[in-house]
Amino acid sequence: MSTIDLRTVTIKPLRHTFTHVAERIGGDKPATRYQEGTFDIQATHNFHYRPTWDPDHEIFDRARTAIVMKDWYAFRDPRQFYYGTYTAARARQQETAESNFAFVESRGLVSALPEAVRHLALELLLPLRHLEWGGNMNNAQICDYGYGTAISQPHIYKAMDHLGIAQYLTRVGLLLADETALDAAKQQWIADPKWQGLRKYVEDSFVLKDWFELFVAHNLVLDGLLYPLVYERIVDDDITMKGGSAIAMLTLFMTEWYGETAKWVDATIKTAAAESPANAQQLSQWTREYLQRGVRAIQPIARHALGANAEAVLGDIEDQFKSRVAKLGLAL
């Protein structure tokens, strides 16, 4: 009778990471998956031709933005998102969201909503589906035109996040009403006067050619004003106090997502502003311009939802935003 002798053999690796990663982390030592999935992945040489639709630039070109960086891989995502960690994080959040939807449905919490609260939630949340589609378009464009994987990678994740948020808003609408509410929300987005400032802001952003300007316009300013207003001040505070805690449960993903994503946005702005005074000046100029436009765009929404308290809430949100960007090195 033969026997099998099992032994543990330790195999010493010849090297711990790729050469281009070792050059960035300071020698041949174990690298994180994020580092190996981010550093110096984008092609930089041997392009056969310039794109026919933009012959003034290479396919990947640093000159597509006024922001200048010595090293475009100086940017870091504090969330350490590469494909694996991103999908795992979103899967956990989706499980929580599904549990919240199931709880609201199984307990019949929608039928317990005051009619005024249900109507306000439909008027406020469903038109934002179209804004989230704009967020998907804008972040996909930044991914397309941005330079370096440290820039393009998190933007395609954010583009998909906006689609996911649009789907959650659709589910909220179908839970509160029926499919006719979606058609009504589309007409609101197209024709209702209170939405036209926000709609113009989003549609004007579609034609911005400088991708970093687009980052400031949408990811820093628009998200930085709209999410605190809608999901923190209106839904979590005002609607919840009026008996709409179920709405807060259904939109919990948006609140948590904004807090997480804002850390990456802040890290990106801070790194670019610290690179040079010229960068800080350009970023400050863009932020001042879009802050003024953004506040004007969300005013009608705030007044519709909050009435006499709107101006005070908008003032608080604007002050908090200014304090936030001042810490990033911008001067407003």
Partner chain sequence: MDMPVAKKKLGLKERYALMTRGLDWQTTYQPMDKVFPFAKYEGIKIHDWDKWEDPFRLTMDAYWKYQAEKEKKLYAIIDAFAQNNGHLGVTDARYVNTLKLFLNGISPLEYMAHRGFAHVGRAFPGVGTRVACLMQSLDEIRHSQTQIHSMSNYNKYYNGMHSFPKMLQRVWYMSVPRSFFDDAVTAGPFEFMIAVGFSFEYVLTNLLFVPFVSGAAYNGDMGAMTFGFSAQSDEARHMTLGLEVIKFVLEQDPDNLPIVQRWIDKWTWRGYRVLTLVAMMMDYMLPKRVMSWKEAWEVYFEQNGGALFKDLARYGIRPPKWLDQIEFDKDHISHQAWSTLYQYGGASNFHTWMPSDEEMDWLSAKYPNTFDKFYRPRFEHWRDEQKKGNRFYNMTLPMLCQTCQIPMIFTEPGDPTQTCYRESTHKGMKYHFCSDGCKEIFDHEPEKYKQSWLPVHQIYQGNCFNPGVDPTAEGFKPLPVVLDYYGVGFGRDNLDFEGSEDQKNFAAWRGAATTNV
Second form
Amino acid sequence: MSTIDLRTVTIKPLRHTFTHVAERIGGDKPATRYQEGTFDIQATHNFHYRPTWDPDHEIFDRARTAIVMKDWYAFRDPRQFYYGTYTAARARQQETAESNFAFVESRGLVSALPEAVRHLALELLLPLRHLEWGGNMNNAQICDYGYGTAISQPHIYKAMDHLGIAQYLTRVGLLLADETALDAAKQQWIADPKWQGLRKYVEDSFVLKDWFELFVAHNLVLDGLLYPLVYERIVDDDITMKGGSAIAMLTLFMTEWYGETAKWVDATIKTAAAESPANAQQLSQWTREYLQRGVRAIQPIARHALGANAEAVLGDIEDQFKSRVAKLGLAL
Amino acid sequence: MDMPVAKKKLGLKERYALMTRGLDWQTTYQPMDKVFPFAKYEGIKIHDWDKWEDPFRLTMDAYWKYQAEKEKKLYAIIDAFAQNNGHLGVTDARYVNTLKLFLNGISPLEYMAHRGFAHVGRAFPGVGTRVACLMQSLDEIRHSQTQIHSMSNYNKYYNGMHSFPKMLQRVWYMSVPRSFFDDAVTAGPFEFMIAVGFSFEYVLTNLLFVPFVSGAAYNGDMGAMTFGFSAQSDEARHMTLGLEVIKFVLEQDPDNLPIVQRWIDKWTWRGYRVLTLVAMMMDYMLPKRVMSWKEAWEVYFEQNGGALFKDLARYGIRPPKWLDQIEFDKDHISHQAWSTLYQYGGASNFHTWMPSDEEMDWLSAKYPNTFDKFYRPRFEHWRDEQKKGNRFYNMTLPMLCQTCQIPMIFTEPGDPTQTCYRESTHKGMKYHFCSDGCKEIFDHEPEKYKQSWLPVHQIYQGNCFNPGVDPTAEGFKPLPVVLDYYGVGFGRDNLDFEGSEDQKNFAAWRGAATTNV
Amino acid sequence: MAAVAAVKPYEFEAADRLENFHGNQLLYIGWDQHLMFCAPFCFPLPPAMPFRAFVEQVLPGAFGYHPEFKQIDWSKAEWLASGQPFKPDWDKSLTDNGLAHKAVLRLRTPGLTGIKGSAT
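Instead of the form predicted on its own shown above, give the structure for the form predicted in complex with the partner chain, please.
Time for the whole complex; same chain goes first.
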């Protein structure tokens, strides 16, 4: 067979893609790997048994959320993430993170940090390991209960992103201090009054039954307040100004990740809200509720880190958030 | 928090522990039982999640790096294979039918495994367990997608693969692998781990992957072979997870033993029944054979599995039930299965054929005690009839086993001439089974298996027609409308390989390739 | 029989209950020693169908491909229902023969042993 030069043959394909993909892209034409790896992969009918963990529903069931979609494959990930593109993107980002950690370590930038900055960074960032763990749990939950691969798939990626971020925060802790700092931060997370609002917010989200509500609570609102506050306003602005640019290098992954992920969150909300006035109303109501709770939850952290400037910054963040969701079709 | 002068260098294990352990906390604003509502209802007792030994210590940054490198290499090969018309290099076009079986029956299950591991990962309160499960969830979507992407090119040139998600949910024999996975994901998180993590990924995985991956390699299919090899390092992680789960659960409490033992019995049997399709594939569908099903069973189950169960004996685990029957049946099931798919070849999405003389001789040599006595006469008769233009297409629907959903093709333990019938009565209705194993599984959980979506019964209930079909119309013929519902194109996707479009196209394309040079 | 371990009551109607078959009931039949037919067959039949009609009108379409089908001496045929000896009254209905929904029959034809005596 080695004598056959197969390349010399031009043969006409019988079809260019799978039938179910062709139906979604307007006919039989070449499809992307995102499309072929995503469309209709989740089972929708003829299930054999009801879950012992949820006998009221099918294994995959539209009725697990109040959001109603005619077609759950109306959702598109603007990043076009399937496993291959997802890991490629994160591998590039981790390479940058790796060289940033190496840079900070090799130049002895940690010992050059003003003590107050180092202290604040530890106090602020290390308890967030637990919050990120909560993000891992919640996104795994959405992946589990979500309907249709188009929307469930990005959630396993995001669940693992949160774990990765928790691990980067751990490394920051080990670089700025040692493992006792991790224990101290966990104590703060559990008992320090300034963290209790956030901890309660997250624990309450753990028991939500509606997975789209959980998406709003965690991915839209909590991420949407916390990342701008912590990584943009506190680390990139405040801490950097006080001589802590090394900290900003160590959290660059988070800043970039948030920028990228928020685009997908926005696309998801926009699609669901555009589907029907009922969806838009439900999403708006959830967003209003969680925004109020979320702002209250992050207040003590902002005050601790920013002092007198906190209210102004929080006001900015809230305004920005409101104009962001207004563009997505929500009415707060 | 004073600046440490010289930092202690952390070992890998210690460092990994810091990266994962301790991320969780005891919730107080919401009770733990509400946060983890599925951790206790199966009766498994866990006293200390921290006793979990991390089976592999991979932080996310390392995961992204390694996996992205593997993906890059894999897709480079897939691309080259497609550009070079690699599909024309396979032994012959009959081989492609194994890919149809795989893409329709296995790849969507990889996807189900992805969702299932996401579910159990969320459900387990232990951090180490959660991380390992979620990482496997991520791997499983990889496997599903790399398989779809590898076979995407075949779909362009061959029939039977174009509607795989629909076919998995509708085509009759697909209910065998599908119900297996539906069964696992509808179970509690611990049972899922024993079912998929241990029984399937650890005990039976080699019997699934070696035949397909080596089969691909033997038959010149670099595309499929490459995704198989690329998945192997993931599988190694999954196997260690499966083993760690069982050891952890057994070490936590002696009361767990009988529950786990019953799950091992059940899932080895369920998995073994699904492997009937692999047995058939190995002995009949690979133009160039790797080894016989019987040999594979002996190496990968009897030898390797035997060692495993010897190792687990110290926990009080005994080998799975019904091994004596499996031992007897290894001389039969591949032939029984091929007979089945051959005669119901009008209603499936791939081509079947009768083995050539040479192939029958191979089967005689591999199955000296059974092939010539029981199966050669059947096949030669069918082949003669086919030559006379009377190819056997069985048009009457078969009786299915309520549990494994395979037609009742299996024979009595010890008597290959007698169909094995078992039945139970539950709440006044009869249920039928192919074996003691399937009956016992039903008897333990009748409320579960009475829900089975049995394709034959569903056709008779009128649930397998597209909207608008009127089964009461005069001269109504069910087969064409059922095939329509299945997404199976009559005369293209089904029937005998001899005379198929696949056969003609491959011959023409390969002919062009050999004469062009 | 044990119960399914579940987070709440776990009970459902059987997927194959009689009323789902539009007036028919299921009847299974296998022909012993004739494994050319890989499995017993499943038919949806009116409960009032006479046993004779079942044998004379339904079975030929299912088993007729086998060369021995024409050789069956029906007066010598033996029947089992759920594994127990069964003597059908050919002129009575399935119901009156005691064959309820999902009954299973085995047909035995002594002297006919399949293709070349291989139980095929």
